[in-house]
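Taking the form predicted alone, here's one chain by itself in structure tokens.
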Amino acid sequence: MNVILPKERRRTRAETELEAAFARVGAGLPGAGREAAFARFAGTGLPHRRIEAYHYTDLRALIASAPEPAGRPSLSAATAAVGADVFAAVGAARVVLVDGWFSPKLSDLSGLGDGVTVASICDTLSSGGSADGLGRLIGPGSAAESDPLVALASAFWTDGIVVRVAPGATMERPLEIRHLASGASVTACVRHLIEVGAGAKAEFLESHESPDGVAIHAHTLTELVVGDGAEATLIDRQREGDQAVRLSSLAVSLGDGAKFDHTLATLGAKLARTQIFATLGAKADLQTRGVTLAKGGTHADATLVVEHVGPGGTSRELYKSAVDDEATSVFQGRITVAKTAQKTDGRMGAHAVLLSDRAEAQAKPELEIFADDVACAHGATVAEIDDTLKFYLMSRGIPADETERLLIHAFLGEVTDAVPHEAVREAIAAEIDGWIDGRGK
């Protein structure tokens, strides 16, 4: 592999280990298009606020160094990974995968019903088959092609899922796609493949996990068809350890009627950025919310692009941040009506509440508008807790961390209480508790 890295700019130090790591294993990796991507990536190395996607959130001077690509675990260091599952309730399928590797032993996949197929990407390559479809929401023209991040985890993946839905199948229990780390300090890199056929029913949560004090790096790629008129629902839980840093990029493509219904919980790592790049046809519809909670001296970016090109199309986008500390929340969004999407209906709102004077909230909503019948909106806000509110629970007699306690939950309850499944709503819930307890510590 002798791809580079540019020569006209320097290179920073993680840029030069990136460089190195592909070098030696890039070659040695399963599927096709490794080094394009490479290529890709290595046209801009890290992302930098001089990229507008990346303004408020420069990766090269955020990402000191790079740890070296995980190899995969053995079983002991696989099973030790396995703590308390905050999902256990939902009563799902599961397929953990470690470090980047899926972990057949770990995983349950009985009862996802007739029509529902689940197998390793890696596994299906190294035996000769396919993974037909991969690749084909980030292709050429695609917003998530020319996206920096996209094409790394495009060049280094090293496993993931291929799950399909046949049309007119409806999952009969969730999936929870569980990622883990072993408590090495490695780069792992997972890519997935997700088909709901026309007319299909499926509902997946993803849970990612790492141990406080090891500087892991989590890079996640996902490509998600929803098909004509078909319904899917994702819980997307992040809550890494406070040196680890989670990189996430999820491309959707909704189908005429389809429905995609997304939940994003940011709670834990020492960098986060999540994007989603979305495409929807004509008469879709797309729900995501979010809810980040950042303290110390974190950062975490939820970026999304979202495409309308077919008519009669509805998203509703709804971020909301609690931020402490020295911490920093991003949050960028574009909602593009194409012209061919008339009568398109469009809402984008991100809020965020400082809990310190200290803390730092960037909101950057977008609309870009070709179509002339439309109905669309945007709106964005960062303000403090009110002290008004605050002086008058204190009033009844209520302590003020539990006063604190109480608006929070109710600034963010209007991403939360929107959870479809109760099980997830209420463990996220006791998440948020834990971190709120957390505070100051």
Contents of the next structure:
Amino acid sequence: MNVILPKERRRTRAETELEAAFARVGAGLPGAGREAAFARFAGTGLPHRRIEAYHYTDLRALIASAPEPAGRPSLSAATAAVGADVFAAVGAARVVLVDGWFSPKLSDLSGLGDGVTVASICDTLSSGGSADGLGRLIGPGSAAESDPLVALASAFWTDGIVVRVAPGATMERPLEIRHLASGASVTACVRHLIEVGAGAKAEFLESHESPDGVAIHAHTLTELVVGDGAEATLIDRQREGDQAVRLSSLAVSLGDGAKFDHTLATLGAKLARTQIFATLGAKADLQTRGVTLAKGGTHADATLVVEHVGPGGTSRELYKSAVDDEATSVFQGRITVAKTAQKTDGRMGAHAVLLSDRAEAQAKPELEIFADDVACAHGATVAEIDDTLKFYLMSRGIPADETERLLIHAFLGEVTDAVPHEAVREAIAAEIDGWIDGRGK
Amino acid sequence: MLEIKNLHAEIETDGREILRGLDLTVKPGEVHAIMGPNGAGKSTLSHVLAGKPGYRVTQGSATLDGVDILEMDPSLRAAAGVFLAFQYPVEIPGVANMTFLKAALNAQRKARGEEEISTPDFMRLVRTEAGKLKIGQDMLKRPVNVGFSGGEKKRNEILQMAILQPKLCILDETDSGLDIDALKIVSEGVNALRSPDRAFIVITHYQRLLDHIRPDVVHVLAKGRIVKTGGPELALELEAKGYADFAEVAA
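Can you now output the form predicted in complex with its partner chain? The one shown was the form predicted alone.
So here's everything in the complex, that chain up top.
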């Protein structure tokens, strides 16, 4: 395959590596549209600060080099990658992917109930099965289409799963999708398609994990269709290692009267960017919340693009981050209310607490309203821990570090307390505690 | 118990001296009232003793049972037995009152090398003390002081005092913002805590509080020093005459 980046611009090392990698592996990858996707990526290359959506997360500067695409790990390597499951107490069914490759032997798809099917995309395509709908939410006219990371993942994905929940069906237990790493420094690209049929109910957990010291670049591209009147929840927990790059894109469409409850927990990675492209039909309800913990020299970005298309929709976005050392957190949120989306009720908040003088937080909430009868609001704050509160707690005998622990939990609590599922709430609270324990170390 | 000698303290940011050679001795079991005009340094004294950031001690000492407290961080002072009932208790969103009380009690016990309190014992203790102060379950479950009325905040201060059982209680204008009923409840709470091995410093502008919490000693603080010391009758005298005389003495 020969897709060449425009000549007029000097390519970075990472771009050259991606180009060479695509030339080598592209033709062997399943599915259609790979070349077009890579060409879309090549049109911009790695996005940089002069591209508005990447102004605060300059990938051309942050990504120095792109590791080799991951090959399918052996069963023993994949098995060795499976560590303790933080969501074990939830009792979910389980899909395991290692370095971007689905591992049926490590997965447990039992007990999901009638009307729920889960299959590898690769298997589905190679057995002549239908991957109908794949690419629809990121196609022409979608906000995701022009995004370079979406294009890159569309070009390089190796595997992923197709989940279909039949109309009216209810998943009998949640499905957890674990994205694990073998320990090789590779580029791992996963793509999922999830369809929750009209009136159906489904719950998903995602866990993205990799060990410290591994320079993995992990991409995940997910298309999620929540049908008319359907209800879906998705909890996306990211705990990558200190050298990992985590790049996630979720394109989600909410049908008329659909409900989608989404939680993002960004708990570690050298560089993380999670983008959510959501479109809402009539009377659809989107709740999305995020908690970001960043320390050391890490950079964590959560970017939302929410489009109210149908009338009477509701969206709530609440993102909070705790930033320590020289770390940076970025929040970008754009709510667009189309002319057709009268009576939209949207509210977005982004708040950061800086735990060190060198920590940085950027927040860019935006509203774009074309309808004339809506209730939309946004707010953003960046603050330090309040000394007055700290003194009050200390004056009652609570030592300085415990005081900060209480106040960090209290600050994030507005997000973490709203996470559905008690076992997940507890797991995330425990991870926040562990992160606080590790501060300054 | 508390021995303050020649204490000088200034505001850190602008170097303005507020306490100018203050001496005060408080013995176990005593209740000392400190009165004085606005700007005399009453609240500063309470802040400096509790370790509030923003003040610099330039001279003198303050010891609790012979131990210098001015070098300790606020949490260690609390564990050593200092308690400040705030004039304006702080609201702490996201931290439930119960969680806070338990964290404070256990932190102090830990600092003193004692065992943590068991949950049933803690619940019993809180229920008993909260009941005396007419503090309901709702106030205990809510975040610390959030949405509390002025009176509820002050009662919550006394509840903390009752649970933490400090040696030295400093009440900074606890009567401000209280109606008569709340004043009575708060005073009863304080009186119930009076004991031969506990001392109180009650900072107030008004005689009214001292009708409920009877002091053993009354001091007048003006321009950063104690300028007169007497018995309960001194408070009555101040109520009648005001502070004009003392402002001159200190000048």
